[in-house]
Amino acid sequence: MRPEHPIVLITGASSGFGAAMARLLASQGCHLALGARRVERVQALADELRKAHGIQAFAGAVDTRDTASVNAFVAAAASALGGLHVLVANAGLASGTYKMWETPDEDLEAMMRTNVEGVVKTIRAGLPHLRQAGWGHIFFIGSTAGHQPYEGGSVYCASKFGVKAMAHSLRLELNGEPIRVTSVDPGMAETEFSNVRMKDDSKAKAVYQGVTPLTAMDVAECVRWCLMLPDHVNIDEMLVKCLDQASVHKVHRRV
């Protein structure tokens, strides 16, 4: 059965969507285990909920590309807080806008470690404690890049479409069972996403030039919306975006 006080899981939440699901899902009493390499970032972050709140809070290091921490993370997670009930993959990122046969291979790497290797191993390590609790909710954090691909995204795009993919996999994976499985797919949203991708803040302020981009607390919404929603529903894929972006080709700006 649900519980009153879902025990929730982020990766990635240190900013961007990661830190805004956490500050929404603690204002509807959700205890949350953080999870992020800028392990400062997460600890500061959970005191301000458990404060704000009264959660409970976890909060720790962990590279999603690394499967001792991941494993240690998950764990150390669990035990904290008595167990868990919904996973968000959400670390991910882009690195470069390169052509396919320009990509170095550090970027290369850290794209498919991070968003399709480290993916697989979060829900790999937490997938046992939501059997444990009898009730779960499993998040893929995927991009408008997963359906529709473009030029300077050839590898980002691929690890986004094998989001979309292991979504679909896993929602076939775990059918009979009481774990629900979503994926949220948003399009531009304003993050330090860019900043990350592009390594120029000036280059990454020109992604959003005209433009009234999604937030991160958008998509925030959507996780919040979907795992409220009745136990017998099920989210299956939420293409979200900006109503400037129509297609990953079709952006309106104002002048």
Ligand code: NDP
Contents of the next structure:
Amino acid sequence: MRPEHPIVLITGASSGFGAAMARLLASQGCHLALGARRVERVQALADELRKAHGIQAFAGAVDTRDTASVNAFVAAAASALGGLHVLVANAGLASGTYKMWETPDEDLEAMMRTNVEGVVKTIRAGLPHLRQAGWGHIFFIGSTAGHQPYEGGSVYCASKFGVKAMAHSLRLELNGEPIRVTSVDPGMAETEFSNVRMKDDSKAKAVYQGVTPLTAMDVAECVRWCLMLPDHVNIDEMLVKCLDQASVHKVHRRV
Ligand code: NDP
Ligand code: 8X3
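Output the form predicted together with the ligand next; the form predicted alone has already been displayed.
Expanding to the full complex; the earlier chain stays at the top.
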């Protein structure tokens, strides 16, 4: 049965979508477990949200590439909050815009280990807590890059096609259990994503030039809406793009 105040674990809550989801879900009365490598950021956010909304908020360091780190974070969060109901496997990144044959091992490993392996590790550690609670919802954060490949995105696109495959498989595997599975798949959204990808702030800004991109809060609102629907309703996949982006390759720019 749905709890009055669901306990939501979010990876990658130090920035962008994860931090926006934390803010929005705290305002709805959810309790939160917030994780990222930049632990001082998630601690500050948890402090802010505890004070603003009177919720319980746990914050911890986690590197989702590392099994021991994920297991320790999830166990500490569940113990501090008395369980878990919702997992948002959000932590992820693109690293570079290389043609496939030019991709350095460092960037290849960062994307595949975080975007694919990190998602498995997060859900693997969290799922027993949802089963124990008898009510749950698991969110994947996919991308338009998991629907349409593009030049310079081969490895990132492969990782997000992987996310899509995992979301669809998990939906089948959990059929019959009281656990919903949703993949929210955004297009271009202005967060720290492009700063991380381009490793250059002016190149990151140029990505959004002349466009009104999605905001992190727009994506958080998609998660909130899917979560708040009645228990028998499962949004399997939500593809969301800004109005200016008709497809990966067709973006209207006012310049
Ligand atoms: P941000 O760069 O703003 O946030 C990424 C978050 O992931 C940060 O909190 C970062 O925290 C965390 N993170 C990265 N690597 C790790 C790791 N190894 N362990 C733990 N946390 C990690 O980007 P977004 O908010 O935009 O991205 C969130 C998700 O959305 C990603 O999966 C991304 O691929 C996806 N996405 C983004 C789109 C966009 O256009 N912005 C569109 C579609 C999907 P820290 O560095 O502190 O560890
Ligand atoms: C992020 C959106 O277009 O950079 O997933 O791949 S895009």
